[in-house]
Amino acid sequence: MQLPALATPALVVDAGAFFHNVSTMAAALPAHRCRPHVKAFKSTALAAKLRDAGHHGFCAATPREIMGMAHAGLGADLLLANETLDARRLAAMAALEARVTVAVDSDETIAAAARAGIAAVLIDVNVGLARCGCDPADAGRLADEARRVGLEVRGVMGYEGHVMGNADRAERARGVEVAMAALTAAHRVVGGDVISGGGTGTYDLNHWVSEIQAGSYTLMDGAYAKAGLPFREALAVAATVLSRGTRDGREYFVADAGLKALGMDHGLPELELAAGTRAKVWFCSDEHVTFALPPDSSSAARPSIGDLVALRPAHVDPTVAYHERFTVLRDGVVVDEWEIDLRGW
């Protein structure tokens, strides 16, 4: 990625690799095949450009996603995928001049969807993840219960989240199909025409849903980017480096972007010089990031204080809820920036 000037911590896309990876999965599967996750990215903008690759149906994990993106003109069919109680935003989502539905998983979130007029639900069913849904068992009743209270039931959800990282794709393969029996078990006895769940790490696996909710793959990440998917990264913070020391006789480096910068819970973020280096990230502290270089690397990659570098974030959501733009680049040209305003809650 080539960095033109920028005011550092500085989150980047890649122009050609964001629009090859949206025509990847546009091709892989079009149209409502596909149900774009808006947490990954978290910007009416680009959910525009995906909109125009053909996805009208988009999915969120938070009240404030769903009505942003509603104010967007993007709410033609938009799922809440995730549990409110919170009878204000549910009031809110439901005033929406838009198809919202809203995952439940309880006799509480029903009752609470009720009563703030929402009209369509989907019950969410553990498929393994232990997080959020139901007992796949308890689905049916809980889909009864929706529509003895007046709600329309399109069908189910499941996230097959805790197999989504598996590096070794035959294992994944095994996972999802494990976790889509008990979903499809579900399905059977609640009815309806959606079949919801997938991510990225799946999207090529999992044939038993109607939908998959993939949002990664737009931006993609480190940890993503061992799973041998055909998507490129696109995705990178910009910093700048500050200062150079030694310690037990090596040299280090220090840049200007840490873990309020950079999302860390799938591990340290790649590091990229020039001359196509990868260095090695010693830390994080709050403000900074410290690396070296690898012992055999060339001189020509060595960097000078002032020059930027690109992190490659292992983990790309929470990475983006941290920064308040993208600047696109193309060929170390910025061609556009992309507002992230639908970050919080």
Contents of the next structure:
2 protein chains.
Amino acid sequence: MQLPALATPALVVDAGAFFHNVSTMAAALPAHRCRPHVKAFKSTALAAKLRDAGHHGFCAATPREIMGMAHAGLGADLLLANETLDARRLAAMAALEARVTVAVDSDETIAAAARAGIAAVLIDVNVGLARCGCDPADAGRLADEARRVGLEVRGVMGYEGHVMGNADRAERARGVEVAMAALTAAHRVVGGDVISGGGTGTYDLNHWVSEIQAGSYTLMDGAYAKAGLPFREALAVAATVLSRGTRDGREYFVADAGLKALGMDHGLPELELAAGTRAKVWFCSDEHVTFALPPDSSSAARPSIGDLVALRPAHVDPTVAYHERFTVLRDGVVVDEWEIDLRGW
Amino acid sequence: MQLPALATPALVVDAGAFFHNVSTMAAALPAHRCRPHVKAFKSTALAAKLRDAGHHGFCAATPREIMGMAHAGLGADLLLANETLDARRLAAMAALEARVTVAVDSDETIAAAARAGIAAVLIDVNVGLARCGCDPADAGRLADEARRVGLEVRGVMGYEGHVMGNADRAERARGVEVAMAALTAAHRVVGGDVISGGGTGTYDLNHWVSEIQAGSYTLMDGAYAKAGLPFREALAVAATVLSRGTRDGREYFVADAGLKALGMDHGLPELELAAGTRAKVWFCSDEHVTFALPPDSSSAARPSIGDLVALRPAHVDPTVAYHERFTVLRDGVVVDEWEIDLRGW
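Structure of the form predicted in complex with another copy of the chain, given the form predicted alone:
Every component of the complex follows; first up is the chain already shown.
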């Protein structure tokens, strides 16, 4: 990735890779077949590019994301693909001039949605990931209860997150089939037009849903890059080399992006020097990354104090949540800035 | 930790533990002997409590932290305990109505500071951690260069971060002694009044510095809690139980705080239920934590949908950087809110 002079750390997006990803998805799953997940990028400016590519429905993980999308005029069909019991936030979403649907998976979440004036829900069904979602056998009863208290039940959702990261495509496909058997069985009982599920890792394997909830395809990350998908890594954290030193005879370098600029749950970032050399990351501190050149590097690859390097975070979503904006680059030139305006809850 | 009704996830501070930590440090290292590190809490409201306890000098890791402290009237003696080459940010710090000192460790960082109009520097000396800091043998030459270009050299700093987390106090003490031998030797050549170093883990073991740079003592975290220090864990992330399910015959629960509310580089958080029971955290997702009760739990410990739980993050600093405010509790009642106003760079 070519980097211009930037105040660092800076979250940078390669426009070429990003728009390749957007058009690839829009061709594979046009319009309502993809419901982009804003949790992956938390930016209404980026979401507007997906709307321009034909996607008018979006899903989100937090009420703040729903509120921000509606206020930005992107509220044609918003799904909170998550449960909340927060009466104030539910009421605020219900009051939006936007079409808002929320996920429910229990009597408690149904009661909270109804009390707050929410109009429509999806029954969230557990399809194998130990997270939210009701027992598939309970989906029909919950749909009845939701209708009884006045909610429109638009259908079901179920996220096969437990198979999403499997790098073996055939195993991933088998996992999706098992998970979606549970979801479609629940849908037969629940009814409604919507069967929502999937993600970037299963976007072309999940043939059972009416819409795919995918967000990571826009920017990609280290984990998804190993899954053989047609999407390109579009995101990096640019950092400036601040210092260098020697330990046990090995030279190391220090750049100014660390634990507060990178999601670390999937491990260390990869680091690429301006010349394209991959460096070895030793460790990250709050505001620093310490790295060394590969043993066989030419002296020309050796960075100078002040040079920029590009870090590829292992996990994009929690990385984005630390930053205030994307700096958009094309061929190493800044062409745009997209505010990351959907952070927090 | 007693928790009142809160919109979650919420970063909560136990006022009793926090003020115990503040007074314990102020008694051990009064006034200028402790230079609190704002990177640990990123809040001018919290910093003001430390000023009230007698500490008038602060250090920081980013220009944004320095700027915010100065604008909040906490600029009596601010140290950027980190290098920067950013001309715009250096000039902005130089223009503050505040006393600003920056760390330098190379000809490049000295030239950048001088060009921007910075008045004073410390020579940052590497004392064993593979991060910023010059070779101790180069400290005198760099001090001469800094003075030659018109900078006041106030002294030296050196951070023994490589021994900070050692849970064995005697080993920690030996590590400090070795590191500080390098720093005091550099100081004899550099001169100046300031020898700055240390941290929470060595605050009572480092007898060689004129001031200790400690920040974690205010809130503490899982890693430091194992080091036998007199400071109490004062921070938690409050989360609401949203859902429950069963996998392989074991019941699990899901609460609404995850990878975007927790620094994860030191691993999973600990989770405490309202009744004081410690639960077993299975994994964290972007906005969720999945956990189970210990096998021998009473049924009374079993949380209901809507109950609050407290997560103890393994690493405080990158946790704080995700949040907008601290909610301050005393005996389970909200008594204050402190804005986290120093995020970003």
